[in-house]
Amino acid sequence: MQRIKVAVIGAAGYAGIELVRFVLNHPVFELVAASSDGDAGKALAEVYPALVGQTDAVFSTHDEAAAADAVELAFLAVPHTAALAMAPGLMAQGISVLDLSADFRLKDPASYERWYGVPHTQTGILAAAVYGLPELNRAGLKQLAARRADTAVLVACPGCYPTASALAVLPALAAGLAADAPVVINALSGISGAGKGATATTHFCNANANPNAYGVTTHRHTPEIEQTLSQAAGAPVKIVFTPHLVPLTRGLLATATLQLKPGVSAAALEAVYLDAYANEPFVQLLPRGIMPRTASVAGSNNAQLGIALDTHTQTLVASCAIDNLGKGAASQAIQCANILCGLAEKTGLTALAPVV
C-alpha cells in the first residue's frame, strides 16, 4: 500500500510527540515533518530519548512542516487559538487537518468566544468540520473520507475528559433510559493532561500526593461534553462537571452518575451497554462488578468501562478509564485518520497497554 505522508506540527509537546510514537509505528503513515518553533534543528531524540534508535527525524518550525513536500494530513497538536490562524492555510494548500485543540469543537461561535475568551474566526470551517469521537460520529467521519479526494476536510479531535465522559453514558442517554436531571460527572486526570510548561500548579512539589479539584464550574470541556451528550440524547444535556489533578504522570478517570427513569434494571442497563459496544474496536465493557482502573489503558487507543445500579436511588454509576494522551488525544486522533484514508481503525493502534 502506498505510504501516506504526515505532518505533526506542535510535535514537542506531550500530545504531539505521542501522535510521533504512532506514526512512527504505523504501516502506512510516513511522518515527514514534526515542528517545535522551540527545538526547531534539534533532533527529536535529543529531546526524547526514548527515540533513540528509532527515528533520526529533526524538529522543524511550524511554517516548515506546512510547506512540507507531498504531506496529505496534518496533526495539529498546538494551544487553543493557534489553530484558527493554521488549519486555513493548510487545507488551501489542499492538507487535510485533524485539530488537537478545542477550536473547532463547539458547534457554536458564542460558545467558543464565552469559554476560550476570544471570537472564533473561522466559522466556515466550524460549520464543516466533523467532531472526532468514532463512536458518536463514525458516519460523519466516513462521509469526510468521501470528501477528501476532492477537497481537504477538518477533524475537530475530542478532549480527553469529554471522552471518557462521553463514553461512560452515552449508551444510556441515546436509549432514552436518563430522567430528566443532570448528568454529573468526577473526573480525574494524570498531570500530563495539564501540558509540558510546568505551572506551579503541576510542579512536582505541588501536585505529588496532592490530589485536587479545579476548573470547579468553570472548566472549558464543560460545554464540549455537554454538546456531545445532547447529540446521544437528542435533547438539550445539562452537567455538573468536576475536574481532579491526580499525581499521576498518564490516565484518566471519569465516573458519571445518571438519574434513570423508574424501572430500568441492572439487565437492561448492561444489555444497553453491550449492544452499544459490541462492535467497537477500542471499547471494552468490564464483567459486572468490575470497575476500570488507568493502568489497565496506559499507552493505548483503548476505554475500559464499569456500570452499575444504584437500585436506592435509582441511580447509573458508569465509570470510563482511558490515558488522557492516547484514546483522549493522540491515538483517537489516529483513529479518526484512519477513518479518513480509508483503513481499518485499528491500523497502527493494535499494541497492548503493559499488564503490570
Second form
4 protein chains.
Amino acid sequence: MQRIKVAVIGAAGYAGIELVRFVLNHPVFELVAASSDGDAGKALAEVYPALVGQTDAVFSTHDEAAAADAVELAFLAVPHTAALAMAPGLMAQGISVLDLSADFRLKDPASYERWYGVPHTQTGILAAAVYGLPELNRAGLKQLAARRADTAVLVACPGCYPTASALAVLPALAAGLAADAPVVINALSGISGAGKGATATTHFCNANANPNAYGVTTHRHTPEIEQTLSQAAGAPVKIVFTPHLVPLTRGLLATATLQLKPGVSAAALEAVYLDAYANEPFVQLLPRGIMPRTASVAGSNNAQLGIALDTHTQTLVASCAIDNLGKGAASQAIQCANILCGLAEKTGLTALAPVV
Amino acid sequence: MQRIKVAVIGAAGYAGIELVRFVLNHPVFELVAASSDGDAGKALAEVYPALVGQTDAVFSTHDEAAAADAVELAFLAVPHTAALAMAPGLMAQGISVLDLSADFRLKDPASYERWYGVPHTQTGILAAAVYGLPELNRAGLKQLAARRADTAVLVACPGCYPTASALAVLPALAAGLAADAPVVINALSGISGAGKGATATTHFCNANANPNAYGVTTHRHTPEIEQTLSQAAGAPVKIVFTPHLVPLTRGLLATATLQLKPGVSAAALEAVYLDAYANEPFVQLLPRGIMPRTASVAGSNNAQLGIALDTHTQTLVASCAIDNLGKGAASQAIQCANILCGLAEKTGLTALAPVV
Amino acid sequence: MQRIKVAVIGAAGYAGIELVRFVLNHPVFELVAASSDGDAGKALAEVYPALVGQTDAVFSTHDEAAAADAVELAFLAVPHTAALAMAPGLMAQGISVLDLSADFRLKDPASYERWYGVPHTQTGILAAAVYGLPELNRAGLKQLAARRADTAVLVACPGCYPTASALAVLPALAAGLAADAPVVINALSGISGAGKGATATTHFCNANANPNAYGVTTHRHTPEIEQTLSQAAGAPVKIVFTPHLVPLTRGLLATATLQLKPGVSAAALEAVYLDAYANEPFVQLLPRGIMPRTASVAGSNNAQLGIALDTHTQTLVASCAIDNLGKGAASQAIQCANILCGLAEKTGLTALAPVV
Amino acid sequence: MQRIKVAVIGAAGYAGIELVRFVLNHPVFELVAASSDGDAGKALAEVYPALVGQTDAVFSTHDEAAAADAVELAFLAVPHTAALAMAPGLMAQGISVLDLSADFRLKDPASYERWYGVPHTQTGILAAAVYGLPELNRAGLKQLAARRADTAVLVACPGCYPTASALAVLPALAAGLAADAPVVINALSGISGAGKGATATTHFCNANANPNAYGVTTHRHTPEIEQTLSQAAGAPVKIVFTPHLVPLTRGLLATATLQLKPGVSAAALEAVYLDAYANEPFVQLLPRGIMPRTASVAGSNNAQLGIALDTHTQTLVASCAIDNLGKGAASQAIQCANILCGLAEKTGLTALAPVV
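Can you switch from the form predicted on its own and show the form predicted in complex with another copy of the chain instead?
Shown next: the complete complex, the earlier chain at its head.
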C-alpha cells in the first residue's frame, strides 16, 4: 500500500513522542518529520533512550517540518494557542491537521476565550473542525474524510479527561436515562498528564505516594466535557469535575456518578451500554461487577468501562479507564487519522501492550 | 505520671502494629501485651524488622493478653465478628475496649446483620458504645470517660473511609447548608487498607500503577458513613460511595461532592468550616485554593481538608486526606483512649512525621 | 506465509501470559493452545482483563494443549522439574520445545542436582539442548534449526539475571581482557521476577519503597551465570552475585564490576564492545557516559548497555538493562523460536513499546 | 532542662526540613531560626503543607538566622562551597556548626579541590573539624564536646552513601579481615537524594519504574568513602563505587562486596560485627540470613545491616540500609549534636517511625 507521509509537530513532549511511536508502528503512515523547537538537531534517541537502535530520526524545527515534501497529515502536539498559530499555514499548504491541543475543541469561541484567556482567531477553521471522538462523531469524521479530497481539514482531538468522562456516560445520556442533575465526575490521572516539564508538582518526591485533587472547579476540561455530554444528551448537561493526580506514570480513570430517572433498571442500563459499544473497536464494557483498571489499557488505544446501578439512590456509577497518552491523546489521534485516510480504524493499533 | 497498662489485641496486622507503635511512643500508656494468635511466640521484631532493636516484645495469644495483670485498656484490631466475641469477656474483667473493628459502629443491629451477614449478639454493649469520632462525639466520649470509673466501656472506633468522609462534610451538614440530594463521595485508599493478607489484589504487580474502583454500591462503610452524616445533619442523608485503590502504601483521600441550598456563599461555607475546626487539635483546614495531599498526613493523626464552592452548580467539593492507618485507625483510637483516660488529646501524638 | 502453530504451556503465569502476548503479536506464529492447569476453562481475558476484547482464547489443561493438532513448537513457562516431566512427551510427538524453566540450562547434571535438589532425569535431552542466548550461541541455535527437520529439539532459554549479567560482560571476557578475580554482579529486579504468587514478599506494602538484597550467596542463577561467563572466557569464571528486589513491576538491571588486566584502555574496551554488539538486533551499547535505565526496555526484547572504565582500580563497570519478562524471558524465547524456524530474528518483535 | 537554641541554615531543602522536624521533636533543642534565602518570609507550612498546624515558624534569611539571639548550634544544610563561606562567620560568633555539606569532610584540601573543583579556603577549620560518624569517631566527637566550652567547633557530617557504605564494612576492615583488593560498593538511593530541584532526573515519569546507575567512576562520595574505610583499616583502601537511583522517595541501601583474607570464617566475621555494634544505639545487625530493607529504617536514625560470607569466593557481602535523609543526613547530625552537647545520643531520636 502507498505510504502516507505524516509529520509530528511538538514531538519531544510526552504526547508527541507517543505519536512518533504509533506512527513508527503504523504500516501505512510514514514519519517524515518530528519537530521540536527546543530539541531541534538532537536525535530522538538522545532525548528518549528507549529509541536507541529503533530510529535514526532527528528532531527538526517546526519550519523544517512544515516544509517537508509531500506531507499529507500533521499531528500537532503543542500547547494551546500554538495550534491556533500553526494550523492555518499547514492547511494552506494542503496538510490536514490532527490537533491534540485545546484550540479547536470548544465550538463556542467565547467559551474558548473565557477558559483560555485569549480570543479565538481562527473561527472559520473552528467552525469546520470536527471533534475527534469517534464514538460520538464517527459520521462527522467520515464526512471530513470525504472533504479531504478537496481541501485540508482539521480534527480537534479530545483531551484525556473528556475522553474517559464521555465514554463513561455517553450511552446513558444519549438514551435519555439521566435525571436533571449535575453529573459528578471524579478522575484520576497519572503524572504524565502534567506534561514533561520539571516542576514542583512533577518532582518524584512530591508526586509519589501523594494523591491529591487539583484544579477543583477551575479545570479547563470542564467546558469540553459539558459540550460533549450536552451533544450526546441533546440538551445542556452540567458537571462537577474534580481531577486528581495519582502516583503512576500513565493511566487515567474517570468515575462518573449520574442521577437516573426513576424506574431505570439495571437491565435497561446494561442493554443501552452493550448496544452503544457493541461495535466499537476500542471500547470494552467489562462483565457485570468488574470495574476497570488503568494498567489494563496502558500503552494501548483501549478504553475499558464498568457500570453499576446504585438502587439506593437510583444512581449510575460508571468508571472508565484509558491511557492518558493513548486513547487520551496519541493513539486516539491515530484512530482519527485512520478514519480521515479511509483506513480501517484499528490500522497500526493492534499490537497488544504488556498485560502484566 | 502513673502509667496506664494497655493491651493490643490483633497486634500483627497493619492497624495492630501501628497501635503498638503509637503505644510505644506514648508517655502514659504502657504496652503489656500484644497478641496475635497466628504469630504468638514470635518477637514483634521478627515479623516487622523495623522493630529490631526497638522493642523486645513478643506476640502473645489472645488468652494470655486478656489475662495480663492490671490491663486497663484493650485495643481490638481484629476482624469483624471477632470483636463481638472478645469484647464481653474483656469488659467483664473491667477492661475498657477501643474496638477498631466494625462490630459496634452501626447503631442499628438490623443494619449490622444486613451488611455483615451475621446477627448482632451484643446489643447491650452496642447500645452503650460511643462512636469514636471525637470531632462529632467528643461529649459522648467524655461521658464515657466519666462512666469508666464504675464500669468498663467501649468505644467503636470509626473506619478509615468514614473518618475522612465525615470530616469532609460534617460542618456543612451540621450547619444545614446541604440541599436534599445524595452526597457523592469518591475515595482513594492506599493498599494497606486492603490488609496484610497476601492476595491477588495486594500483589505489587496488580496494585502498582493500577488505580481502580471497587466495592461499587456494596462497600460496608456505606451505612456507617450515612449514619454519621445523618447524625450531623439531624436528618437522613444518603450517599453514593465509590472507593478506589491507588498505588501507595498508606494514605486515604475522600473527595465529597455535596449539593448546597441556593444562596449559600463561599464566605458562608468557609466561615462554617473555620468555626467547626478552629479548636480541633488534629484537623487542619487548608488555605483557600489548596487541596490536601495524603503524604502530608502519613504517619500522623492529622486530617487535612480543602473546600471549594462550584458556583456553576452550587456544589461544595470537599477533600479530606488522612492516613488510613493513623487518623483512619490506630492513632484515632489513641486519641479516643486519651479522652477516655482524661489525658490531653494530643498526648503521645505530637511527634512530627516525615514531611518529605 | 504459512503460519506455524505453537502452544504456550503454563500460560497463566507472568512469563506465560507475556509469551501469549508476543505470539498474538507475531505474524507467523499462531497460538493454538494456552494451558494452565489452575485456570483451565477460564478465558484468558477473565484472568487478565487487559485482554478483554483482544482474544477469545481459553486456558486449556496441559493434556489438551499437548494434544492440539499440528503444534510445531511448545513454549514451557512452568516451574523447574515440571519441564523435566513434560519435555520428553512433547518431543516424542515431534514438538520442539522452548523451555523457560531452569531444567535444561545447567550442562552438568550434578550441578543441577546440587542447586535444585533433584536428580536430572533427562540427561539425553540435556546433552542435546542449546542454551538460548543468541548473542552467545547463535551458531548452536542455527544447528538446532537444521536438526529440527529430522527431530524435535529443545532450547533452554536463559534466566533473567543470567541474560543481563552475561550481556554486560561477555565481550570483555571473550576478548580476554579480564584479570583473574571474581566478577561482582549486583542486580536489581522488578517484583514480577518473584512470580505471580501472592506472598508476603510480593505484597505491595512490603515491596513498595523497600529495596533489599535477597538470596545472597544462594541464588540459583549463580551457577548458570558462571557457566555462561566461563563459556565466553574459555576458562572458569567465578562470580559474587547479589540480587535485589526493587519497587517496579517489570525491569532488571545488572551492574557488573570486573577486574581488568593491566593496560587495558577505555578505547580498547569500547572497541571490543562495539564490535561484539554491532550486528546484534536487540543489544544497544549506549554512548559513552550514558548508563542504561530499565524503563527504556520495558515491554521489549531490547537490552541496553553502558560501560565505564574505573582507571583508579583498573576495573570495568558494565550495566545492562532488560525487561525481566521480555529479553529475560518471553521475548528472548520468541527470538530463539524465530531462529529455530528460520525466520528473521526480529519477526514479531519490532513493535515499539511505550517510551514514556 | 535548659533548652539549647539552634538554627537550621538552608532549611527549605529536604535535609533542611528534616532537620527542622527532628529539632521540633527534640526535648532540648529549640528552633530559633530556619533560614532559606529562596523562601525567606514564607511560613514553613506554606512550603511543606505537612506542617500546617504543626508550627508557625517562618523562613528567615541567612543573615537573620545568624543574628538570632543566643544560638548555640547551627546546622548547615547548604550546597558545598556555601558552608565554606558561612562557617567562619558563625564560628566567630561562637556558634558551633553541624555541617551537612561536603565542605569539611575530606581531610586533604587537595582532594577537595580535585573533586569539587574549588580550592579549600578554610584549612584551619578543616584541620580541627571532626568527621561526624559516631560509630567511627565517637572519641573525637567527645573531645570536640569538651573543646566547645572554649570555642566554637565544627562537625563535618557524613554523606548518605558514605554512611551506609562505612557501616557495612567498618568492622571487617578494622579487624584486619580484608584482603588487598578494591572494595566493590553498589548502592541504591531514593530520589530525595537528588535534592529538591525539579529536573529531568527527578521528574516522576523519569524516576518511576526506572532504576539506573549514575555517576559511575565519578561520584564525589568516592574519596569520602575511601578516606573513611582507610581510617578504619589503618591503611589505604580503594573502592569501586556505583550508585543507582531507584524509585522511592527516601531510603538508601549500600551493598558492599569485600574480598576476605584466606581462612576468615563466617563465625569469625559474625563475632567481629556483633562486637563492633553491640553498644551502638542506632545500628542493628540483623539475624543470620536476613538482609536489611530500606522501609524498615525510613523516618528514623537507624541503620540495619546484614552480612553473608560467600565461601565460594571467600567474599563478604554486607548490605546496610539507612534513610538517606535520616541517618544519612538530618538525624545523624542530631546524633552528633547530642554528643556535642553532652546529651544522651538517643535524645530526640526515639520516636518510632511507621513500620508498615
